[in-house]
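First, one chain by itself: the form predicted alone, in structure tokens.
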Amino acid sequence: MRIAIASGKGGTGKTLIATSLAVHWAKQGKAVTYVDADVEEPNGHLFLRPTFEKTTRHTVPVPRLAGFCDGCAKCQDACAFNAIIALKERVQVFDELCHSCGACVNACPHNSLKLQPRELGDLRHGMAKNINFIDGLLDVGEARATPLIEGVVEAADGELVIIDSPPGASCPAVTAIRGADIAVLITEPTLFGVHDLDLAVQVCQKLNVPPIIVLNRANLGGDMMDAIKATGAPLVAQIDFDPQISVATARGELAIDVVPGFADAIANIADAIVVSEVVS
């Protein structure tokens, strides 16, 4: 089961309630790979601390000029993106515009564009708490992060996936939530929260992607269950503000294994999770 754990804003809790999920089922001795695939801002490691076996380099194909040409610009008129221009006797790429998919090189009368390389981050790999860890983290500067975020969710397998998707609802929160089997969409008692929550369930629905809700800090802010009704989504639990989970978190504790009362609330969310996918 691929199990994407999203939000429509940031700073819901996102990351909290996924390393919490993966904690939770890794002690019950199920085979969980936790994944990071907030890219530009990973804190999946934060938590849990992993051990970092492996990193490699993640790469994406790009056009290169490799023989002749004589500026017939059919590779620009081919790209759907203007990631290449061009000029006398030579072309000019946008990597940061290009998308790999090729038109240009196969619109090459001369076949004088070839796809090469080009690193975008690093993709890691390693172990924390018998959970098997992925994360990516793309390079300073790069423009686009969704062909890192898909290669670090190609890269996990397992009988669970937990999949830590960016905040919103744009190009890298798609990437992350396409796929799954369920997302579970963490939400807090907010005007904006709630706002956002709607446009993450627009996002499941298109993508075919079952939605359930969490509300977090559910004792704080206003009543906002008829708003959550209104997405048609199942609110499936709610979890109070407790102050004891943000110092056991900047402790470096893991709050599901210190805080009261939290681990229940996990246990009730991975079986609304199970139940939810036995259901669809």
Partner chain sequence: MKVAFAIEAGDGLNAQVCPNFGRAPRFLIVDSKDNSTEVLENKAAQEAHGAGTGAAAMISKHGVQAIVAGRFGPKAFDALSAAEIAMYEAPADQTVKTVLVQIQAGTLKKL
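Positions refer to the first chain, counted from 1. The structure presented is a predicted model; accordingly, all values stated were derived computationally and were not measured. Note that the rigid core is defined as the largest set of C-alphas that superpose within 1.5 Å between two forms. Compared with the form predicted together with the partner chain:
- Relative to the superposed core, residue 29 undergoes a Cα shift smaller than 2 Å between these two forms.
- Residue 251 shows a C-alpha shift of 2 Å or greater between these two forms [criterion: core-superposed Cα displacement of 2 Å].
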Second form
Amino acid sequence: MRIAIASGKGGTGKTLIATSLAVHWAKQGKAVTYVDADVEEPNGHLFLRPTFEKTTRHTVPVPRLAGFCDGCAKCQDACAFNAIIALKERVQVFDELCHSCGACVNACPHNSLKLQPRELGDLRHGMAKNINFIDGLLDVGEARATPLIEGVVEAADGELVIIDSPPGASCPAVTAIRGADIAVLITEPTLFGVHDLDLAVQVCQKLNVPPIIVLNRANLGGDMMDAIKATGAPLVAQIDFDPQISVATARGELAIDVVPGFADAIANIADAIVVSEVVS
Amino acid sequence: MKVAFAIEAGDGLNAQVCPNFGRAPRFLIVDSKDNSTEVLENKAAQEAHGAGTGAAAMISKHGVQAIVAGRFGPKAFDALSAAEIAMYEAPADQTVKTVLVQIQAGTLKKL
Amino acid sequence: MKQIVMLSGKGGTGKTSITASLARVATEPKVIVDADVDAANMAILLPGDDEQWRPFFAGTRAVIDYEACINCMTCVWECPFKAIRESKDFRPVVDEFDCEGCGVCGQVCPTNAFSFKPHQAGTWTVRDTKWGPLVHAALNVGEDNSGKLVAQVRQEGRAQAAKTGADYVLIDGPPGIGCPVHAALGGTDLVIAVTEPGVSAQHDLNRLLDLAGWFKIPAAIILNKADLDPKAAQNLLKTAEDKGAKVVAKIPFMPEVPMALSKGIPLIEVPGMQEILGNCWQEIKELV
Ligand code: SF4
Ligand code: SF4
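Got the form predicted alone; could you also share the form predicted together with the partner chain?
Okay, now the whole complex, with that chain kicking things off.
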């Protein structure tokens, strides 16, 4: 089963819950893979503290001139993203704009363009106790996160895969949630939280991934029950704010190990995920 | 020499320079030999991304030696430099005519 | 009319809340533009009535002419985004959500069955608020903010300012430092970077100030949660000084702030904020 842990908005406690679920299932002796797909700001490793065994550079293909060019500009005309322009006897590629589609390569009458790998960031594999750990680390200043997210998500296989997804409802989140069997949307009872939750539910619907909702810090903020209900996704669990959880998290400790009662809350969510998966 | 001007509207030497290169609605190409003009609609202005490089690509196809706009974005700058087209920044409310005179007199500096 | 754009690089620095608060403290006639459509929350913070929503188009999507299609499935294999799939009745079908409009299918189709239609990526409108007109947009899920959308809302912002005789256009800028940010910066009179102590914020600030320098636009800084990490804050101030950006406000971390925001209470109703942001606005006015 592939479980995407997502949220419309940052800072809702997504990583806390994703890492806790990994620990919970690992303790039960299950083979768990935790994937941190928030490649712009991965922080799952701060809590699970894996030993990295393998780091590879992840690349994305971009066109490069590898042959004769007479500046005919067929490649330029073929590119829908204005990412390649023809000069007198060469081309210039704007890597940041390129979607790696290969239309320019197909269009070159001299067959002179080749797609070549361009590095985006690190793809890291490791073990955190008995949890299989994978994350991606986007190079500083790199604008294209999506191909690396695709890379980390594809690198994960196994019985139970937990995908800690980037926040939001645009491309990065879509890429991480796509292909999951279920999406657990973490939200908080605030105006922003519920507004963004609604967008996250829409993403899941578009991708045909059934969403379930976990309300974090349920005892803070206002009563958002009606608004949550209006999104159409079921609310399966609530976690109350407990300062001990924040303190543990700030120290980089796993709240599930040190905060009394938190393990039960996580066990509830784990059960709800399994039940929802069976139902859908 | 053929000079392209990013313009907001119009089609003659009295058109005003557009503040933006990439998302300028159209370009006016002036041939300084006889002051003849040609209008080029900027299709790239309608693109989601890469308006600057798209516009640069279009301009470079038309064999111009220089381009005038209120300002150029970083990617458009790279593209136009690679295409060896001289760039001039001019205040947006000036007319094509005034700027052309300045270029010919050498009083407007190249970027 | 002066255009002021608020930027932050990565999210989470409090940019939107601060922009909305400045809109509330500034008494001069103004227009507010929400170009941060990845987290278009300005409308939540500034209530009012919206005009009719208008469509926003960006890019294209592939359309198959089934009269011409011979069901060879070449496109299904060749689409780099796996956006064309074989249906139960053995036809190729384009998934509009996954299609990026790249045109490869059109290149490989032996019968020229493809055409490309403009794609509606979202909607936008103008809201009448107590603090001036607010131009804001809603992107469809899965779409990213684009330079075109930023250009469009900014253009409407200027038109509204001309119509209402506003002195200021306050733009809540998009995140990151890419294409949409370039579109948000060009032609403005002041860039305000809202930043907070931290490594990635430091990095983003550098890039933003360089970009402002490129466009020859004066820059200023609002340092949020200034007291959380005095050393990192010192580094930020150094960067600001080196690059000639004035610090127009230092906002201390106050536990009341997240509390207020979570209840939907405007930032300026938090004790002390009215004064900080009032002064901040005065400083901004002097800069433009
Ligand atoms: S691979 Fe596609 S997006 Fe990239 S330059 Fe070629 S045509 Fe453009
Ligand atoms: S335009 Fe590109 S992404 Fe869309 S269906 Fe055709 S090949 Fe696929």
